[in-house]
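Single chain ahead, by itself, as structure tokens, in the form predicted on its own.
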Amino acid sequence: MYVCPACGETYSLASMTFRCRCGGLLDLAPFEPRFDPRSSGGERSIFRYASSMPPFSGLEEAWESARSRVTMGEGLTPTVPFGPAEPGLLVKVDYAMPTLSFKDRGAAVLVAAALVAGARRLIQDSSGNAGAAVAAYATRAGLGCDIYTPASTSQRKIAQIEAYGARAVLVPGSREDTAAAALEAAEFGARDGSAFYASHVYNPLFYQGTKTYVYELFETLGGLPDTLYAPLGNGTLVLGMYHALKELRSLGLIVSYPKLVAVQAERCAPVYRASVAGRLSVDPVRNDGTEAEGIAIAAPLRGSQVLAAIRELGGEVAIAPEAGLSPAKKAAAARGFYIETTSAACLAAYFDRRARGVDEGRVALPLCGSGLKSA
């Protein structure tokens, strides 16, 4: 079930609801994961961890059928050493996905849930990668799809969205203007029961997909590294990692959390500012323009929730220096990894911290998007 933390109202996972009647954001009601990633079965996709996801009570057959219908073998991406000059650094090549970004993890789960809910059309807002992922899985499921995206988004990302048959709705202005336009369309669609808002921010099922990133690391490595880096814009990967780490510990598979380092762009860092100021809430900031467009979220809707999750795990928020983005991208290419600029943010932060003498032991970080997506 979905549950509203503000008022306690609950909603079925098979509903079109994307926020509470009181206006609050929805989370998932507590449930008990029943799985062990050391023996997760033979399915070659993120759904090898399906038993770690919330149950669609009374709709188990529909949920299993929907998963089988949408999956394209997403997940199970390589985890490899970055290079001999950085012996303690592992990278997870998460752009080795059907749509060339890690957003496939969450999109597969959301689109499967939309099928169970009886949706005919999906609405989503994105700076590019999440939109492409939702568009791809929507067309595979036979659903219509409208993707709202900033007009400034890379033409390559827009072309990819349209190639799947989705309608790309280009919105002038900021990323927040795009979200507002999509929300208006989603509210109208929810009222007439035609549209499912496949939002990677509003719908907490998305994080049930992104949490598989951690399960795969655990399964591949036989444990977890000392430090995990994650890019932080809206927090889709950070929240997924939070849930996975909590579950691994509750199952007795880890005794302590690795250090989580969430990375924001230097010129758009609302969660970082709140963290260093010791605040409990995250206030909007001005986006001063950054090459890391995928994490340039000036007013993250779940910002305070993300900040609380990081603090609960004993993690921290770090900055990716703007001047370090291009060198980090080139360093990755010199080792055979062709990544988009946003994906270089974690590398830039790692190099900056290492140069300042921060010792983080064995580190893993994601390469989230292919360089083919960059402008």
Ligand SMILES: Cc1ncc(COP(=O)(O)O)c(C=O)c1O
Contents of the next structure:
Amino acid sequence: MYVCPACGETYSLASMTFRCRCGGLLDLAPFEPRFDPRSSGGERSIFRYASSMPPFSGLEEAWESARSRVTMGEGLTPTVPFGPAEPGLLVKVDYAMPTLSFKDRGAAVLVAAALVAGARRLIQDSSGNAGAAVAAYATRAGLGCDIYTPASTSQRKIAQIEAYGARAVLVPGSREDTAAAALEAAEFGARDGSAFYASHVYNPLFYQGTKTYVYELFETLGGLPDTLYAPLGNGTLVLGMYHALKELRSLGLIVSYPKLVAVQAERCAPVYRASVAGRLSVDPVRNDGTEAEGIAIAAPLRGSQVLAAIRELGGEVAIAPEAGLSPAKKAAAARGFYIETTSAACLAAYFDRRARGVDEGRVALPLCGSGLKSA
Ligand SMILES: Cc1ncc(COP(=O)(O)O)c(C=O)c1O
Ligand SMILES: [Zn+2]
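The structure above corresponds to the form predicted on its own; please give the structure of the form predicted in complex with the ligand next.
Below is the whole assembly, all chains and molecules, this chain first.
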């Protein structure tokens, strides 16, 4: 069930609702996740962890059939040492996905849920990667799809969205202008029941997909490293990691949390600012122009929730220096990893912190998007 934390109202997971009647953002009602790393099922996709996802009560068969209809074997990405010069650093190659970014984790879950809800058309807004992922899974599921994206988005991401047969709606202006245009279309679509808003920001089911990042690490390594890095724009990976870490702890599989380091771009860092100022809520900032387009979210809708999650885990928000992005991208390529600039942000923050003498023990860091995505 979806639940509104502001007023307590609940909604079925099979509904097309994307926001509470009171205007609040929805979360998932508490449920008991199951996970046994020794028998997580033979399935070769993120749905090997389906028992850790919320039950579609009364709709189990529809949910299972939707999952098998949409999956492309996403997940199960390699975790490998970065290289001999960085002995403590493991990278998880999360661009090794059907649409070349980690967003497939969330998109697979969301599109399967849209099928259960009886959607025929999806609406999404994205700086590119989430849009490409939702477009691919929508096509696979036989659903129509409109992706709203800033007109400034990389041509290659737009070409990818259109290649899947989705309609790319290019919105002039900021990422926030794009979000507003999509919201209007989604509200219109929800009114006549024709469109499902497959938003990675509004729909909390997306984080049930991104949380498999941590489950996989746990399964591959037989435990978790000391420090987990994550990029932070809207926080879809951070929120997924939060859920997985809480679940692993409540299942008794870990006794303490690894250190979470959530990384923002120096020129667009609203959550970082709130964090260092000791504030509970995140105020919008101006995007001063960063090459890390994927995390350039000046007004993250779930910003305060993300900040609270990081604090609860004892984590930290860090900055990727703008001047460090290009060197980090080159350093990755020199180790065989061709990543997009946004993806270099975690690596840039890691190098910066190491240069300042921060000791983080064994670190795992995601490589989230392929270098083929941006020019
Ligand atoms: C490559 C890449 N890394 C990181 C992110 C940041 O994810 P989020 O906005 O969910 O925090 C994105 C978002 O689009 C992305 O495309
Ligand atoms: Zn409400």
